[in-house]
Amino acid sequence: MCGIVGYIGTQTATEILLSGLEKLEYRGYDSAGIATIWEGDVNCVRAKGKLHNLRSKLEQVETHAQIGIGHTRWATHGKPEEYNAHPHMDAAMRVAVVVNGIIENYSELREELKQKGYQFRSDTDVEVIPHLIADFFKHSPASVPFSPSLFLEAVRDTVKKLRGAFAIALISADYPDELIVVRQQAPIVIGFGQGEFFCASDTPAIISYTRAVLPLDNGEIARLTPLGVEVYNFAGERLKKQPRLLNLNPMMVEKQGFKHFMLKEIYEQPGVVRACLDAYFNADWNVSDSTNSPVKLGLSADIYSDLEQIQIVACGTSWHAAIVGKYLLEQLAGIPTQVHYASEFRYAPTPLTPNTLTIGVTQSGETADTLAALAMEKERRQGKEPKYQARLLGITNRPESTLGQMIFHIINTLAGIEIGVAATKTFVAQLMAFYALALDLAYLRQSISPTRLQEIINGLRQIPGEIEATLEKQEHYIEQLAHEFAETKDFIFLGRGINYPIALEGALKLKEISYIHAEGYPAGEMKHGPIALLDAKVPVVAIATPGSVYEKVISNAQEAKARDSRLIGVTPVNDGEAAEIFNDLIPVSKVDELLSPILTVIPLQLLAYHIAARRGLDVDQPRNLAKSVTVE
């Protein structure tokens, strides 16, 4: 969840660290701190709250240090106070440590260290690490045979004692030319510059300085010095690894004139859909082509052969995309599909079924629960007869992530870097991945006619223009409408069929960034309890698009109106019936019901954004949230 950045080179480290932390603040912003080595000492500066508080404190500190580590925190153990902020140090103030993750056995380690006389200044799990390293130095020989560094050995010895998922960066005043980096089940990447080296939890932190990167794998330790980078496994064996070049543009992590990243990313969605169309679909396919699939996902036949069932594991917004995916896979490809919260699936997995595809959906590719669920599924099917063996597919925006290393078959959602904590363009990209997967399976299984297949693909190709029309015609109206809900306490979102998960997603967006209580329901379920919540103070947003459930949603909306709720309708343009029922209309283009989720989610994103902005809230960095949920 937290963000780590480190630097060793010839430039002044402080500004590089701060710049990197600014790019990682989406990972956590409860507190922040940096530690540098200057004139033989570790200088540590920390501050509670957003990064600007740390920057203000650093303006009073003059240093020309060329090595340092930084951290922006999402609190797990210990309140978001300055004394719990990273970096944490040993008693002698010679070792500084930053961590992303959780040390699960910290309590027992803490007690052991207390018995030895070590005193703790924080409530965090992380503070055991610098004390363990100090204890190693206290009892170790002056050198260790076959080791390039006693500091490296101290870290390696310490890591062996830790249980949990973590990434660590460390510096020591006694080893001023070494920056040590560790990975165990939490992401960390090393950057290669000209005579300088970087580490970070995510590539946006270092893309302004280098595109040559090396992601560490689990169980690896890297030693960064002015002479280069050495990588070892936890057993101390030297590894041979090669960096690779990122295909990213530093402008992708800039606002480019938009007030917030979230609004910029909402407006990037037509381009994202076009990128997916270009990548996933054959432009020259037509109904007379009986030899080639219209879809080009590049997945192995092993994924598809004799497929009887699909199960999907995901969290948050990805879970909502998965519910749309379930609808598509069942209605188009005719494959029974289950969607599970990854956090629940881990502890109550479904019975093993033959010929089952398991799909993990995670924007970052680092979501701890989703990765753990996939790892468990892989392990429990290992050694079984062929029809029960694991078939795994990942859907992610970061194919270079842990998910991409864990699973061979990946659908890259091609959304580009998303900085806003509330997912927008990555959600739409996940939907596009599910459309491609469902249509590919439908073609192979001949579960829909070629004419219907062509019709759906043609409709998808019109979607980018329809999104642009919605943004152009409706954003100003939605902004004005949002003014009337700045003081609202509760919202209800309704949808049916394929738009039920869009109601869930609209409610989640509003909760995430405006802190308004909001719930999404299947419209037909309102009368079975939730209708008791309705009165004049509870507005209801209903998604009513032409199709099999349109009249049912209209009827459910009337039930809400009869309880004095203000009705907001996401409906087709020029819908006379809707105009008579709803108090406020947000028109969208009329499209095939099957394709409507990509379009109906846009006004709900805008509504959440403008209500939050009107309330004066931090849209891109909502309280208590982080972009990548890398802890359980």
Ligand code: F6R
Second form
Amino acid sequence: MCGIVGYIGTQTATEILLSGLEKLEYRGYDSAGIATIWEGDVNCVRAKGKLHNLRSKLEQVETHAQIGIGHTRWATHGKPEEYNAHPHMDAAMRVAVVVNGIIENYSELREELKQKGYQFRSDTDVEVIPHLIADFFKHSPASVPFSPSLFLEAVRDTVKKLRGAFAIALISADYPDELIVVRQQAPIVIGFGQGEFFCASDTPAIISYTRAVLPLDNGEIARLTPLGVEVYNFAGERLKKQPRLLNLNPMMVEKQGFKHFMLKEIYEQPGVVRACLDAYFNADWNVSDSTNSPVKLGLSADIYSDLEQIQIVACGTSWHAAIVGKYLLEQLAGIPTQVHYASEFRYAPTPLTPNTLTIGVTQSGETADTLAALAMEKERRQGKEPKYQARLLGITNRPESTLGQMIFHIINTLAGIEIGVAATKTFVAQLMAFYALALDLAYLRQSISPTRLQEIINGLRQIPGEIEATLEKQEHYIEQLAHEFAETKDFIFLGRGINYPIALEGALKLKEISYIHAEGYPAGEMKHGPIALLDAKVPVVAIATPGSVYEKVISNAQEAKARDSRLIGVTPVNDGEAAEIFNDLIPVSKVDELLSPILTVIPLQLLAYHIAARRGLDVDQPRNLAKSVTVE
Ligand code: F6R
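The structure above corresponds to the form predicted alone; please provide the structure of the form predicted together with fructose -6-phosphate.
Now the complete complex, all chains and molecules, led by this one.
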């Protein structure tokens, strides 16, 4: 998964490409490169590592090119070295190509091309593309009847030979007024400016220049010239398409005074919860209202009727949100729910069950494993008797994504674009989606009383203020605390019940941005093995919220204390046993146990953030990671 950007117009392309790549760096930052057409040649500059390396190299290159393509890479095939960086070119250096995605049949194509005498300069799957294009030109007539451009034909002929999921942008020195863009199962949007056109893997890359965009669909090729945009299908037929206006403001993709996007996004969480409350819940509903539903997700009966089971597929942080979701769906709506890692479910699906809702949770809507698991579920239920047919629901922050195009029923998590690679505000928004879904089902199935329903909704309405209070009162304390752990090697996070996934999430946040080894455990499991890890060098963070498991967590924390671990409590209780056993106590407000995960996760996000920042690490772009994982 990588980021690609392209420009054709009247301005100097280099700066526009670089600023676009800056906004796409969250997708990968192993190397970067751009290619422009200047004075009849393709000018290609590439650099290993982050974008600033490319920027320094480009300072020595003077070009006023008005067309170009750029790429920021997350390595899949081939090491993160300059020779593997995109753009890739043909032997004559006339065609330059950038790709996001994977060419699955590249080894056979590579062999065929080698047999024909083409030499390869990289280890990537992508390099077959410029050679295939060169090969087309070698054997092609001077023009193809009814086609506006031979370059377009060369690309069309080439993509028909490729298998995989990809988005491609290409330029050719022999066709200096054409930028060709292809989509096959990897996202790409076209941007429409005044006498200039753009393409990008994601809208933040072009939002400073235009809000009019056209996301390409699978199997489409766009030809961008200074005069306009034409869209074709792979069969070569011209398609009628309309751009639409984006509801995204360029400020959303700036840090706005925060040191890192991650911190800004942590602070945006009260607003995100408010947006979800407004969108998901009926403000006028009260306990005596028997005609309206308290929840307004707009999901139709074909999702809900005769529902017997729910299965959720997700990865990473979204998987953690799904485990909180399972708890809510089972405890509130009484529906047996299973949560699967999408990457496991794909290859070991559960036996088909009737009347089953399958939910895919993915903030990006582009995670390959989650999309493939959902596609597999859809396919294996096709043609079955009605009760076995697929019912799919997506929970995503990007309804315009591949998930959004693939699934009809979507809950939009309304967190706004998230730039920091570590998910924070999108996680909290996913939790909100699960509260709404579980309460909607509970209302319809009458599995909880209207009074309890009202109590939970009232509690949810308090959450934004409580998050604000936690941020305001605790951030400084957590920052000080974090300084003491900057050199710590291992961490354990404990939680039980609905806060067990929050322990997992706290550990994941710490691992991914601080590179400190951390494990999350259900507190009661410690004694079955992991307790052997504990000593004075291994701090234990315990989430202890009043409710069904409070005393149990306190006892488990005592067991850790007895092994000399330093104990950090995330708890609203600051007296009694809690005050005695916790070496450090991070208070959170006391709320209904069911709602506590939205609050307990906040200090854990801050702890991970401040430890990573103290260690001087690149919080927003941690090593080896990328924001959306569009490969298997
Ligand atoms: C963690 C993180 C990843 C993602 C995972 C799934 O902070 O960001 O673990 O949660 O890659 O991504 P989505 O939700 O886009 O499917």
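Positions refer to the first chain, counted from 1. Note that the rigid core is defined as the largest set of C-alphas that superpose within 1.5 Å between two forms. This one's a predicted model, so the numbers in the text were calculated from it and none came from an experiment.
- Relative to the superposed core, V573 undergoes a Cα shift of 2 Å or more between these two forms.
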